[in-house]
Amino acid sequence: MVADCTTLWNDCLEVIRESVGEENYSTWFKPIVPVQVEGDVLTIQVPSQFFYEWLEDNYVPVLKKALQKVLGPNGRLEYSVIVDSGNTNTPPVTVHYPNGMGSRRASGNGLDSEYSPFTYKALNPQTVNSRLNPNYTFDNFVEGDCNRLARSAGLAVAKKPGVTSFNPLMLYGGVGVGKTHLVQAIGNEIRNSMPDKIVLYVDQNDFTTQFLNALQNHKLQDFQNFYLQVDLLILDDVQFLAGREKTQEMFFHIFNQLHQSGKQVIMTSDCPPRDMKGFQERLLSRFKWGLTADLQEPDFETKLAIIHRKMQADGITIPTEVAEYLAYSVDTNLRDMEGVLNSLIFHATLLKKEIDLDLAKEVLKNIIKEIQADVSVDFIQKTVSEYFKVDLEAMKGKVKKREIVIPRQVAMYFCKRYTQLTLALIGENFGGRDHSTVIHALESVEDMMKTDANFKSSVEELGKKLKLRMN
């Protein structure tokens, strides 16, 4: 069987090689390992989730052409994706994707026929498509002060869905803070530990589209009966139901019946219920019945852990100085961070280079303009010392008086923001301090800016002075 699948894949490679060019062939197809062939289905193993997504997003026509030529018109491809490369004591961990060649994109659009309100049927917990991403688990959800309450509540719900006082569980926060990851981790945990439970994840857009289709086709009862079979209902981005009176009315009845039946409801939103506009008051009151927990932007240490976890999942070890550089340079949200990391992996793979600080700076230069500032440490130190009227040498040295420490921390803050120096090199310019001292300085400045309006105003004014030099 191994020889057969290897021979078939080699035949496929011959077709692929003619279509993609030598460089793309070497980058995206040579690393693939054939696993098995059963009938018209060939299973291949790829080295990472990123690799799998890149193939599905960019090479579906090429793969289809090769599979159909080698296996016939019904030839199909399945993936075995390495999500943890393991070590000498632990074998690699893989996730199986049974539907290849375009299904990844197709599954994100439209609705599965199983969830059509016109074909109501009894759901089987063993075969139901819960619409969950198997990669979203508690194990790879990085805990920090920014999400500890939400994660603890999620674990409690996963152990006893519908039984705890956290029903409904409402998680809220900005874009890219991990809400979808956490709620799907809950769903995956329940599916694995309680296989008799019917779990369904649906975003607001799909729920609304299904409801409107049911309304137009006079199938509202079928639609409602379908959802009442679910033991755990996860509704993502519930805030977009604002102003949709009829959809809210239907969700109100589904919510009530699920809750009264001891079923679990989980929702995500970009704000807490008290700040939601355009909702029926009776629905908002039910949102507040259980627990509302927020997820905030991660702090520096949590960002570092997330970066290392993401890269390890792709089988890559990232140097500490590169992780620190990314953690402070990408200050928007985790979704943007994931995009930067994927771009970094892509460049390293395409250029066949090790990931180092120079490559990270090259990748980020077109993404984050601010880090390209051309301003020296000496100029920052001089400008800050003059502004706060403190001795320059004392600020650069080891004096620990508060009137010196705060300007020193501010100077470190701007060195990180406006130069491309690593934390260790910044510390060297301030009396040989280590990178942990620089991290503490950066966090102290950010904390003081949140609590002291006058201090924040001073820092912003200094920032303008420095930017004048950069322009």
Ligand code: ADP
Given for the second form:
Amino acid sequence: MVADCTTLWNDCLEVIRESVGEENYSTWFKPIVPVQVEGDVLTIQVPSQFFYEWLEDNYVPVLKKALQKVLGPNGRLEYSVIVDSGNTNTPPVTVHYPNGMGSRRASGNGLDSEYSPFTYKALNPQTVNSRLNPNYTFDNFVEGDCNRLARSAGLAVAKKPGVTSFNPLMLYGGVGVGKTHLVQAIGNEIRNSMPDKIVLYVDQNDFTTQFLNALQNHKLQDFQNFYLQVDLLILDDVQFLAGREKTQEMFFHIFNQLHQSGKQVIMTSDCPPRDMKGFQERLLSRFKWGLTADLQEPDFETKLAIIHRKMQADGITIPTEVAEYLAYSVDTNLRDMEGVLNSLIFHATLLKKEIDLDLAKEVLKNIIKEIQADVSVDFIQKTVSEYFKVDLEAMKGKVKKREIVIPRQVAMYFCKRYTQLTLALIGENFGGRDHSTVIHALESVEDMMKTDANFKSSVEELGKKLKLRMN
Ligand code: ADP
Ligand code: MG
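Having seen the form predicted on its own, could you now give me the structure of the form predicted in complex with the named molecule?
What follows is the entire complex, opening with the chain shown before.
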């Protein structure tokens, strides 16, 4: 009997090998052991639940073809899945899936309740490297209108990971709005208050690299065993998985199993799931299962509080006028603010200089130059003219038509915000106008932003486009 099923399976393998390529063959089919054949049904043993799911999700047509060729038109497959608890005292057991080949999909959303959750005990929560930075905490995360929802959702998750309906928790927002800080704060909080929980923070780069390594070295089993032991999985900047089909596939499986076993998943992204491109629909729909919350750019008061908090943490008091000056002037993002503050701290502690407005201005001048080094007037003019679909030369020139004048004023406004040019030099770049024209332009743009919401959002959108270039 055993010989029979081995021969039959070898025949199947020949068909499979032709269709799937050498690498997939050795990863997914070599480890399979044929167990028995009864009538039209061949039973194969696969090394894990994940393995079984992967086969069912990716190789049903190939398996069908092979089975039908070897066993006839009614040929079917049964799986015997080894479930290893990771505990050497408990030998692996097998679970049978009688309706193989596509049944997993047919029976619903891929989270079929008959699957038992798997617990692997090999990782030690005390010694596992969570990749958390202990400096990111809730205590030093300043609350503001810009992040209130995300922060309270984060706190709720930190108190009861996996139990709230915020699973997954998906936080999104632009560069430097505090996504990484917040998700790390959640991780740190859980690690401190629930030391038996395994917490893991990974950015997409860690995840992708580990996955590709595992794939190349035929260690996928270890890879997923590792991830399935985690109680809180934080995946930062998930947008970078766009277009990476296999990595997404793997994440999809890990996500499903964690979610189904009541484990918490937290993700961050630079945009809401509905705007994410290059993702499988089924993965995007998972992202929306729990709570999606955005973090916005901090307002003036929040920036001010962040500045004070950070300086206090380093034992430095900063005069209010300096803090206000910085909160007004650093309008790119909080990461740049961090650079400016670090430089001030350096001056204050090592060079023993007093932090005053002059020092702040000097530091800012140097740093802002770096930040903005590659945003040129040309780039702003080109981006603005393309955005408003007006002729670039006309915009830079003297044409007085309203549809040209407004884009021109907007371009001047961004030149003031994003370059070091004086008003006079900005005027030079727009057909030799003088500085009072530039001031007038800046005022008009600000007025229009106050009264016209559409205009305001256009300007903000443009601002984002330009900032993207700066980061
Ligand atoms: P993102 O991941 O959204 O790009 P980060 O979390 O890396 O942003 O934040 C950039 C910097 O700003 C970090 O140093 C972070 O500590 C700080 N930061 C952002 N938001 C806050 C906040 N609300 N309170 C305190 N610091 C903040
Ligand atoms: Mg980040």
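Here, rigid core means the biggest group of C-alpha atoms that superpose within 1.5 Å across both forms. Just so it is clear, the structure is predicted and the values come from calculations on it, not from any experiment. Positions refer to the first chain, counted from 1.
Once the rigid core is overlaid between the two forms, I318 does not reach a Cα shift of 2 Å, moving by less than that. With the core held fixed between the two forms, S285 has its Cα displaced by under 2 Å.
Residue displacement note: A348 has its CA displaced by at least 2 Å between the two forms (rigid core superposed). For Q36, the displacement of the CA atom between the two forms, after superposition on the rigid core, amounts to 65.8 Å.
Here the rigid core is superposed, and R417 then shows its C-alpha moved by 7.7 angstrom between the two forms.
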